[in-house]
Structure formats: structure tokens, C-alpha cells
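Below you'll find only one chain, the form predicted on its own, shown as C-alpha cells.
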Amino acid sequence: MPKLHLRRVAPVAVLALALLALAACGGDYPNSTFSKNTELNDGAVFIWDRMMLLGTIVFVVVEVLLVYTIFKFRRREGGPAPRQIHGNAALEITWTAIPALILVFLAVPTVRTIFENQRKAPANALQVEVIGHQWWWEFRYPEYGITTANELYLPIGRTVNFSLRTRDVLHSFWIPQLGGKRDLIANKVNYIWFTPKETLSPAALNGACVEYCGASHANMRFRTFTVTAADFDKWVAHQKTVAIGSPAAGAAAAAADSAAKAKPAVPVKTASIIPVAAPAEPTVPEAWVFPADKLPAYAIPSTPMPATAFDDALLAAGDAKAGRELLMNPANLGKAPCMTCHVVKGETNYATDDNAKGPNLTHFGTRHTFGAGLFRNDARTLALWIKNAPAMKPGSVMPTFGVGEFNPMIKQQVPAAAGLDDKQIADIVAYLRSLK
């Protein structure tokens, strides 16, 4: 074969590198911090752009001088010996002063941005408490009395002040497209605030823990939904209600029905009786959530499922009432102790938000994901999760409930006397998905 010469190969290599560089500039990057959606993004982008500009100038100048020096002072056949130089004070001062000046142009905006980000949030900011758990996120809106998990709703145009704390180990809260990240530290409350700009469209954004926190650190995700102020108010109004199907919801509906039927006894003449329409049936508050058909592909989980069998026919026939009875009856705590770790507003709970080990499940049926953003909230995936959560998410503290399933955490199979069969799991799935 003929020998390849460097001059022939070089143009092809340069063209290949150019095409590769162009390819790197395309595509969708849903987790980019260079979005300028908040003031935190603006500060980071400004500092990055200035650093890249000054760094590029330095690189070009240094490389040009280096190449010039290589060619100008290269060894030549028969040339004289190079003259020895023992120092040049002016040159040394110059190449020390220029980098120092460049660092000043970087340090001043950096320090200014740090102080800007550390000042207190405006007084009218929306307050959100973020609590990190191994391995899921709890979000509380104390202004509205709302507690939810793994799905965060933020109104566009309103400043949001986050107070950050952890229940166990260190975590780190980060929504890349809204900028900034802040650690959750034991025995300390950290704060971070920003304002989703009014120019921002309603969107579903990724969030994650970015501080290694154990076996499922990479699986500790959440979704952030930036919505209009009107849609946020609708979401809040529904989240403040008790779960549909709970005793409290039934009592509220019955009270509304009774009030509608009750009429004061007013004496009237027979001839003047006017027909009155029957009272309207009590209506269930509409559950507003971010529309599923507007979720981008990157916000829809595609986590691989375990090879666990489950009869889809059982899911179709799931009985929500039977599932509720299974969870709420104290006699069933041995087999289904779910309410000792979870809270459902309007139900009889054995736990509170302050000591619950699992996410608040009020309005669980309206959520798009579960398992800290790992899985789609559909019936089959939820059934597999209840059947054997540790097999789907390493380190999960939720027990394995399926009869005959192997729990990888404790290295044991679930006996029939202590577990749930597929019919019981299907009923629980029906109940949980009814919590709208």
C-alpha cells in the first residue's frame, strides 16, 4: 500500500474536526444553565461569557507568540549560536500585570453576583420549603398549607424563596434551566431564591440532587412546572382540598348537598307558587395539573422496568374501595402498613408530614411521575412498584409487598402470610390513582 503523507491526511483530519465541532452545536439541551430564565441564569451567563472572551483572547495571543517564536528562532543549518539572555525585567512585569488585570475584570462581577445572590428575597416572595430525603423530594407551601412530593409548581413572574433542609444526609437542590444550586446541610437551613421571568413559557423542567447521597443518588430527581399565575392559583385551590374519595371529601360533599337542599320555610299563597329547579348535585373540584400532552420527551420517564409479571386484567378490575379498606383498616397493618409512612389528607393517618418516611400521597392520582421522577404514573408501573420497589430503585426504604417476591435489600422472599397478592395490589393501585 502507498504510504500516507501527512500533507494529504491533514486536510481530511481538519475537515472531520470541523464537522464534529458543528455537530456539537446542535441538539436540544434541556438541562442547560445558559437559558437566561432567571436572574441567577443571567449572572452565571454574564460571568461565563466574560471569562470565555478574555480566556480566548489570552489563548490566541499566547499561541500566536509561541508559533512566531518557534519559526523565528528555530535552529538553522550553519546558523550562529543563539545569544544568551539572562532576563528582561520589563517583559516579566508585563506578562505578570496583564493576567492580574484580566483577573480583576473577572473578580469584580463574580463578587458582585455572589453578594446579589446572597441577599434576602423580596418580602412578597412565594415561600417554598424543600426537604431532602433518601431518595426523594418533599415540597411544602406554608402560605397555602400544601405538601406535595417530587413535583414542584412555580408561578411565572413571581419570586420564589426556597428554604432548604435535609432529613438525613447532605443533598443538593438544582433546577438547571432556572439557574443556581444550593446544598441541603444537616442542622442548617440554606436559602436560594429566583424569579422565573415573565417571558418564560409554561414548561416542564428537570431537577435533581447533585450532591452524592447514597445508593440512589442518581435516582433522586423531580419535575418543576413553570405555569401562569392563573394556572398556579387553580393548582393551589385544588391541592388545598382533601383527597377525593376520602371520608373528609365525602363529608364535605354531603354537607354541600344538604345545604343545597335545605330551604327556609316561607309562607306563600298557593296561587303564587313558582316551580323551583331541583338543587344541583355537589360538584367535585376540578383537578388542574400541567397538561400531560404538553410534557416534552425529556420530562417523560423511560426507566427500564423489571421483569416482574402482573396480570393486566386485574388492574382493569381494581376496586378502589377495597384498596382503601386494605390500607386504612388497622387490622391490615401487618400486610399493608402504608399509612405508617405516608400521609393522605382527609384520611386516618398513622404518620404526619413531620415524621413520614415516604412522600405525601394526597392527590397522588394527579401526578405525572412517582419514585422521585423515575417512573410514569400509570397503573401497571405503580403495581410493579408496590410489588417490589427495592428491585426498581436501589436502596429504596419501601418494603417489598408482593407475595413470593425477592427483596434485594434484606435478601429474603415475602411469605404468603405477610405479603399482598396481585388482586390486593390492583385494588391499592385503583385507590391511589383515584386520589385526584
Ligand code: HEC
Second form
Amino acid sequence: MPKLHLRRVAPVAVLALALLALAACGGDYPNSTFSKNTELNDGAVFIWDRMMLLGTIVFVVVEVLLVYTIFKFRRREGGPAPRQIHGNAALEITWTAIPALILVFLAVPTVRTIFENQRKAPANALQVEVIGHQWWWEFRYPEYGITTANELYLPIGRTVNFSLRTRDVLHSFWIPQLGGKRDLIANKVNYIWFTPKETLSPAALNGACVEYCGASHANMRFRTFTVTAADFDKWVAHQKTVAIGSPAAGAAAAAADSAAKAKPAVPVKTASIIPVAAPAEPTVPEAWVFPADKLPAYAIPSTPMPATAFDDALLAAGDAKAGRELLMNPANLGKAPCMTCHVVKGETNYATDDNAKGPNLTHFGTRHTFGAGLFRNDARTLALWIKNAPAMKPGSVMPTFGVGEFNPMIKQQVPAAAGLDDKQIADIVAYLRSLK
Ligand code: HEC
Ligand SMILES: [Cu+2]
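Any chance you could show the form predicted in complex with this ligand after that form predicted on its own?
So here's everything in the complex, that chain up top.
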């Protein structure tokens, strides 16, 4: 056997190990929970640090003793037989007492943190209702009458109290950067609260479901935007309005218009008829969302797209008015039953927030992502989604609508009479994107 030159190999091995260990330092960990962004993180990080410290001390002491013993008392050729002993009371008491003491140092802060986290949230906390669905997230702000999906806005510096419910099976709510997870349990309302610290800068953070909940559990994600209090107010002011282009928005526009005319100081706009696909008109507070150009790479979906063809020229020519007619006219419910599962505030609704099977689409055009954080909200991705959602997201409750598309859920092709052609889909896409 070739002789192993221990003296030569050892330094190399030690160096390799050190480099490996150092590789864990630095770098960007956007989904790490070891950030001190909330008091919930603080508690967990404190316990973790203490556990690591004590654990490391124990590890080093035990390993040093072990290695020392192995070498010092190894069998030597012709050596005497080892001394025979029968236990050592002092030693045994010591090595029972030390771990017990260490556990006390771990248990006390752990229990204290658990009690702190289970306390009731401060009375002035922002209330957010989180409702888990297979496989997406509904967020409601009861204070403001806002219902939205998959994108959560939180003001920096204000405590937020989440009430957690599920519409179906167990889920678990987790925004690693903002602290611990909590389960959504059937027939029970759970709570979790924390405060994004005053010192934080606005950020886009990832969230996820962390309790296995079926086919698309891994595809049940969401984005959280921690924004300044002023920006949050802007977001709220816009999100609580009805959808632009809805009949109710038309009425609001007319009212705002006459109000503007009454005040001569404000330059009066001549055109007062708002087309359905109007870009953000000043009648509804201007949409404020987390700026798209500030989205970090980790918050931009990169889910692979299906190879389905879609004519980009059709998309560019999408007619929002025709799309709206498809969705809102009851005569079209057979082909486009969208509004039986989705709610658009201010429009013809067949569902309510409480029985809608799909996400509220009121300000869908202002969202960066859809499909529970899986897809970028652009025209092409949206068109493919309407064509065949279950082909893009396994198990999706949203059915296949594209004529000729294969619905993997019921293993059937969509017949021409029942589905939507690409032109109709392009029109619906234009309408959905106009929902600013
Ligand atoms: C049977 C109920 C149902 C019908 C009908 C339905 N959807 Fe959906 N839709 C859903 C569900 C459920 C989701 C969430 C899917 C997911 O993310 O897992 C969804 C998601 C969506 C989304 C993405 C929303 C988001 O924020 O993630 C859009 C857009 C959408 N549907 C549009 C439509 C259109 C347009 C139609 C009609 C052509 C339609 N839906 C018909 C149930 C439905
Ligand atoms: Cu899940």
C-alpha cells in the first residue's frame, strides 16, 4: 500500500475545509431568516446564535478530548494492559450537570420568546387577513376594504397583525426575511404579528407556503413589498378604488370631472369620456406599486414557459373593450365563465370575495406577478395562462380555455364550441391589463 504522507496531506485538507467553511460567508441570501428585520427575527436569531455558540463549545471540547484520548491511549506494541476502572462518580455528575445547565441557558430565552410571540398584537396594528387557497394567497385589508392576491404590501415601521385562515387544506405562511412561519389551520384562525423595523429600506421579499398542501404546493408563493408609510398610503388610496374602466369608475370619473370644473384653479381637461381601456386617468388616484425597475432578480419569476404558440401581433391588437364584453356579458358565460370564479370590484360580479374560487382581479394590471408568484405579469404569459393554466401550474383550479388545448386535469381537448380562440384571449388580456 502506498504510504499516506499525513504530514503533507493534512495542511491541504485543513485548507480545503477552511475554504469550504468560508464559502458560506458573504454572498446574498435573499431568503434567509437570519436577518434582524423584525422583532420576530430578533427573537429567533438570538436563540439561534446562543444555540450555535454553546453547541460549538460542546463540539470542540468533546472532539478535542476524543482525539486526544484516541492518540494518547492507543494500543502500543508490547505495551502494558490498560488500567481497569469502575466508573468515576465525580466525572459522571459533572457531565450530567453541564448539559443540564446548557439546556437551562437555551430553554429560558426560548420559552420567553415563545410567550412574547404569542402575546396579542398591539391594538393599533395593521390588520391583514391571509386566506390560503390551493395554490395561491388571498390578502385582505379589512380597514381599507382591499382584497388582493399573491402580492402583499406592508408599511415599514408599523406592526402588522395577520389573521391566518384556509379555504381548503393546511398551509403555512412564511416570509423568511420577516420572521417565523405559522400554519393556516382548517376551522381555526391563527395569528402572527411583527413589525418591519423603522430602519429598513423598501424591499421586495419572497414568501412561500411551507406546509405540504398538494400538487402545486411548491408553486404557492407570494411577494411582500415593505414600503415607506407614505408609499403604503398611496398604494392603499389606489387599491381601495374600483377598477379603472368599470362602470363605477365611469361614475366616479364624471363626479371628479364636475368637481374639477367647479374649481377654476385646476386646469380643466376637455375630454371627459373615459374609454374602457383608458390608461391611468387622474380621476382614480394614480396607481402606486413597488417600482418594477427596483425589483431584485430573486423577486422576478423565471418559471419555464410552455412552448405554446401565441401570435404577438394578435396580442398587440388586443381590444380591452371586446375583452370586457366577453367577461361581463352574461350571454358569454358559457365560453368565458371567468366572473363566476373571479371578482372585479365595480364590475358585474357573479361571485363574492367569500365564495370566489380564484384571485380578486380588481387591480390585476398593477401586479408584477401572477399564479402565486410563479409568472411575470406580461401580456404573453397571461395569454398562455388563460389558454391553458393547468399546463403551466400542475393541478391549477383555473381550467383550460384555449380551443384545441389539452386540459391535463380532465384529460380532454377543449372543443371549439366551448373554448376561446386566440383573438378572444388577446382581447381578455388587454382588458385584464387595463385593470390598473
Ligand atoms: C373554476 C374557477 C375559475 C374560472 C372559471 C376561471 N378562473 Fe382564473 N383562476 C382561478 C384560480 C383558482 C386561480 C388561481 C390559480 C393558481 O394560482 O393556482 C386563477 C387565476 C387567474 C389569474 C391569475 C391571478 C393571480 O393574481 O394570480 C387570472 C388573470 C385569471 N385567473 C383569469 C381568468 C380568466 C380570464 C378566466 C376566464 C377565461 C378565468 N380566470 C376563469 C379560477 C378560475
Ligand atoms: Cu403548501
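Positions refer to the first chain, counted from 1. Take the two forms, find the largest set of C-alpha atoms that superpose within 1.5 Å, and that set is the rigid core. Everything numeric here is computed off the predicted structure, so don't read it as measured data.
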{"item": "Residue 15 C-alpha shift between these two forms of 2 Å or more, rigid core reference", "value": "yes"}
